[in-house]
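Just the one chain here, laid out as structure tokens, in the form predicted alone.
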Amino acid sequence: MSDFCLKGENVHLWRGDHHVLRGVRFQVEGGECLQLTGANGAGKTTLLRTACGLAYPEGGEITWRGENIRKDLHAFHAQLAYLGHEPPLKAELTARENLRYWIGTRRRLQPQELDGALERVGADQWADRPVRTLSAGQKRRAALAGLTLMRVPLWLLDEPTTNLDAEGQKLVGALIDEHLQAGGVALAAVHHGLAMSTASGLKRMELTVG
């Protein structure tokens, strides 16, 4: 049985006088994806940033595998991949070069793994073009390839389907399905439901923030 579990308990966070997160509670375990929904400004991104340790709650706590994430942030960060609104890509490098260095700072990356990941997301045909020449959707696909290459149990995703066409949105759902089937955990802020498989039997939860 997997011990992967991300849990928020009575989380409170303010931005100046604005009480953004009000006693938020959630729990998502191995094989589960928690979709965060809510209006713009409801606090979805804030909760994601709090869950990965980039924002500090004034009350409550976030735990991973039963331990407060702040007990050892370095060890916690080694087990997660965070994909925000803007793909973490350098404009002057190619998509392939970006992934080689991005993932290479985390683990040893074999050339065939990189090739396979680029092909999986449909990026192999333009992987050697500078990122500055790519469309927003192509950049998103390159970032998704990096996400799969991280080989970590926890995915934190902020609007992962942004700038993607219908085929790309299905790809995101399929990648999350595969991650969950391998026992991984996903927490995703979304405006619309993710195109995940309904036949997988995997638990899918929704939480409205705000």
The other form holds:
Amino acid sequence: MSDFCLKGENVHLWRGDHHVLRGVRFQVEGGECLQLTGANGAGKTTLLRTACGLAYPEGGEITWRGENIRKDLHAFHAQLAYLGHEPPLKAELTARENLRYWIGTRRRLQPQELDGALERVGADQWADRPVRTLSAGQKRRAALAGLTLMRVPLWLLDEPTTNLDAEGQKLVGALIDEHLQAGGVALAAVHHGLAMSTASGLKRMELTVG
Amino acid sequence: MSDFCLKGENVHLWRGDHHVLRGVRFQVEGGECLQLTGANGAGKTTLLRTACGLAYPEGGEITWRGENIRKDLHAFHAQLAYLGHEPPLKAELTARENLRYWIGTRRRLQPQELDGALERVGADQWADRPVRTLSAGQKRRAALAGLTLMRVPLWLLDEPTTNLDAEGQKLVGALIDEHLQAGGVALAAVHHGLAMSTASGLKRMELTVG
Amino acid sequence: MSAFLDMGGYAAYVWPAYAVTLAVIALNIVWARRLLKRSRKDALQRLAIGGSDQ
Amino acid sequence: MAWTWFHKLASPPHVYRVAGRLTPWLAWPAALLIGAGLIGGLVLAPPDYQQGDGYRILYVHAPSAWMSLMVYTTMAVAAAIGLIWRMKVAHAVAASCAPIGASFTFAALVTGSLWGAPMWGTYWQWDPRLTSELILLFLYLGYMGLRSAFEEVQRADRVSAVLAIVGVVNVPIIHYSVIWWNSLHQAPSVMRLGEPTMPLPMLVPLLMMLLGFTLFFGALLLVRLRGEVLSRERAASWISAAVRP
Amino acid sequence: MSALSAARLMLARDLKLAFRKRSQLVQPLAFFAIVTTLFPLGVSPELTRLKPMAAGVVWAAALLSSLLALELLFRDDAQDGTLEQYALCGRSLTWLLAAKTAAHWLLTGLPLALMAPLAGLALGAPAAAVPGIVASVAVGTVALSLIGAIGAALTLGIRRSGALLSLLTLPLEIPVLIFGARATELAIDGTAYGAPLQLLAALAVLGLTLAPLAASAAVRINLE
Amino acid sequence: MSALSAARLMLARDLKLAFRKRSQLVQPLAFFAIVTTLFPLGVSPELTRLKPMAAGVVWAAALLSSLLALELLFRDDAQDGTLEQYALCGRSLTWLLAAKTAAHWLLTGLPLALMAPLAGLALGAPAAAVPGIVASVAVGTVALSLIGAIGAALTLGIRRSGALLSLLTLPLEIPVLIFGARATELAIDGTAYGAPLQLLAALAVLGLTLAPLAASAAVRINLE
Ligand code: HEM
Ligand SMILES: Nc1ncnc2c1ncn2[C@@H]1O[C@H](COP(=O)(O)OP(=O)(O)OP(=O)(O)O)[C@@H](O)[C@H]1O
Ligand SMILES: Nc1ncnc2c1ncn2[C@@H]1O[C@H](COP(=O)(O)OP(=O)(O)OP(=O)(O)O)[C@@H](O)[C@H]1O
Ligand SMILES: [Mg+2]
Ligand SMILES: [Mg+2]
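So that was the form predicted alone. Now I'd like the form predicted in complex with another copy of the chain, please.
Complete assembly follows, chain above in first position.
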């Protein structure tokens, strides 16, 4: 048993005059994926950003392995991967270079690991073209390759299936599956279901528009 | 019977060394919606941009109402609405202002028309907030409001349901339905099915990766 | 001969001017031929990989 | 109907073939003329009564300066043709012109300032003719910079064509700068209507150099053009016939 | 609805975007003020040494602050996709871009023209020179905005285009600088400055007829 | 893996981004060259009148071209989301931003230092002044890059921040300009320029210790 556990307690957050997160509570443990659903504007993105420490909650607290994430933010960040609405890639670099510089700041990467991850997301054809020339779904796939390379226990994913074709949707499901199998934790904002093989670790939470 | 008909014949287009569109043929008429499917990178976006005259095909031709679209590009553009991967909104303006300046260059807008369109997409709450503060789905909805306001016979939509919640997906289906009922033509790149009530006017075409 | 090389006292200006111009001419020849050779090689390479489509 | 022959003439295989055949017919006369001009200018022509032997820089300065303007004009015209009629070969001509023009502009600047040192007592002055020639160099560099900033040749062609056309306003400015402003630089003496104001033994080598440089440009252009045409043709069948030995 | 009223709406939009943040309005002015103070700091505080440079400094500052604002002229619109919509709206893109350029002039050129005399006075120009300075800067910045629009449109497709943009536009803007500085200098000296001012106006008119056309051609190519 | 090797990777990335297009390398130089040609055109073509301004012109040009490149320093990374990933990578953001600033100096400051003597010579400085000009510009641009990094980080959340950025950073950069211009001027006059150069170095060191910290704090706030 791992002690991986991300927990939000009574999280409050305002944006302008808008009380977006009104005492949100959640808990995900190793081997679990919490699917965040909710109408547009319900606050899914805001919750994810708060959970990874990019936004500061004005009430309540978020803990990881039993400790407030602010206590040692660097150590917390070293254990999480966050993918937002847009794939974080530099348009002028190739997909491979992007991964090298992005993941490289976190850990030493072997070239064959990179090759493996790129192949996994079907990037063989376009791994060495500037990201600028890639299609929307190809960019998303490159970001997914980065996700698998991070090797961290906590995944925070904001609509990871956007722009992906049917096969890409399955890929996302399979990646999360494997992550959970390995004892990882995932928190994913989604509008449709995730294409996962087992529903065992799947929890759902619906945010309502505040 | 209207003479609305968008037709592509043997369209060829390269991007770099990549032969993206290899002799694509398609035809959509008034009351029909052509659903473009295909794997990531198959060339859906490229085809849509070529169809609206933003990209120049190196072989073949695209005709609208029987005439090459290049013959009178301005007149052709006045009859089409194109929505790309990203909603075309200025972050500093509110949703309402965005629509006013965007649609206003095409035709004179009545304030109550604007209100109606904003209400239709569920924007009552956030129509007067800077787009910068909107969620991804809210931005997409604002773009859809613009689409309904254009009042043009030809719609070219690139994954119009991205970032939308379940209700938003239905909205897109309903909007296309109405557009077809009124004799309009639609060409939409989608990965999932469109939530349309009648399948009568629906055609499908699959692009394969070249 | 040395009178010719001296250029009536203007040697320090005349000869560099001619040198620069002739260098520009020579470089242009080299560059142009290199461009042609390189694009020939590239074209051959492309033919070897892709064959000819269309 | 009239256009079909035009397009056929400008079709890449045709251009590639004809350019290859034409090159020696320009290159050899150019070499002869430049060689004769060098001998004529350096040895046979008499010293100037004012400038002594210093004026001999004329035989490299004037042709280089002439090239800088002529090449730019050629480039702009080719770019306009390419933009208007979407003609690939015209764009290839424009692309080929830029490095040639830039190098000769550089030569004109260097030879000019080497000439200026003894004649005006300074290598450089912010004089309209000199400044506008420097701007021409910047324009060439800007053109090449803009071109290389694009990955796709087709887009680079079309965007840089707009710049080439816009920049052509600088050409008359350079040419007339000595007339419009009171300039250090000397007024046109050869390239003007009516009688040239130079004794014949001085004039003949200059004319030979001018013609020689022009022919040399033509030869260079043809060689570069073949390279450009090859690099922008996509796997067309004629390439294998043209390239394979 | 005509192309003209679409252009009017475009102008209104760009002005509204600029006025959204009231503080943005003073920014080109502040920039100009700071640039003109750089020189006395860098060169010498004595007015007798500064006066001969006044015209050059005012013009170099005007050119640079116009250039700084330029990069954003089309880039923002291209990035968020609104420019594409304008290219697809069935109206003449030339007119729309002319309107954008007009907005750019109203937001940078005009304030600069009103500000330049102050800078001139601070650098030792006499009060009588004020109308001449205002006129020359006002007319000259029209030409600068127009030439700049071409450059901005050309470099639209390129990331980090700052330096390339200046490389492309500065050579074209140098005639404006020469005539503008000459007019300002003559005004400061108290002589007739009509001749260079007329040349400046000619450049502006030339720009007015050519620049929007060239810019719209370049934008269309870059959107492709 | 340490914070330092992450920073090294960041430096490598920024350099690669700049070197991706070979032509971009010459661009800051070209910009600098063009700016220094602006002044003679605006002021006067005579070297005797230009020489006293040489130091001011060189420094104003250096400051402006450093500023131009600055806006892009963090903005690009913020827009495409890579900066966010760096803030979340579990390494010290301070070191990463220091690496970005170093890249900025290598790409603008260093070439400017190598180029400045040429501009100085064209404006009438003697050949003996070359080492002094190189030294003062090289040291001064370090301080400029560092101060600029703070400004760029502060204005990250703001659209069209160009003018605001210059408004924020120029006042902070004025001491650099003053000492830098003094050092260059003394070098041109052939006198000892050690004192202002030392002050310049002191400013650079102060910036080195403070700027990356301030910048990383500002970036974190702006990402929120
Ligand atoms: C850096 C300095 C100089 C530059 C940039 C320069 C530039 C030019 C240019 C562009 C032309 C061609 C004009 C045209 O065809 O319309 C030209 C021609 C010429 N230049 Fe210079 N020049 C420079 C210095 C000098 C000097 C110092 C002299 C002699 C004292 C000189 C004498 C001439 C002559 C005789 C011609 C031929 C004019 C004619 O016959 O049309 N130049 N120069
Ligand atoms: N400059 C280029 N060089 C080579 N290939 C390119 C270039 N630009 C685009 N492509 C390729 O062209 C193809 C077409 O992309 P397009 O965006 O049309 O795909 P799409 O069907 O819309 O995909 P998605 O579902 O991911 O949005 C992609 O495979 C892309 O990688
Ligand atoms: N400055 C602000 N003032 C008022 N409301 C704001 C502000 N910033 C954000 N909001 C609101 O906060 C809410 C939360 O947005 P968030 O992006 O988290 O939604 P989401 O659930 O991710 O939606 P989507 O499904 O569309 O991505 C939205 O309703 C948004 O309009
Ligand atoms: Mg969201
Ligand atoms: Mg697509």
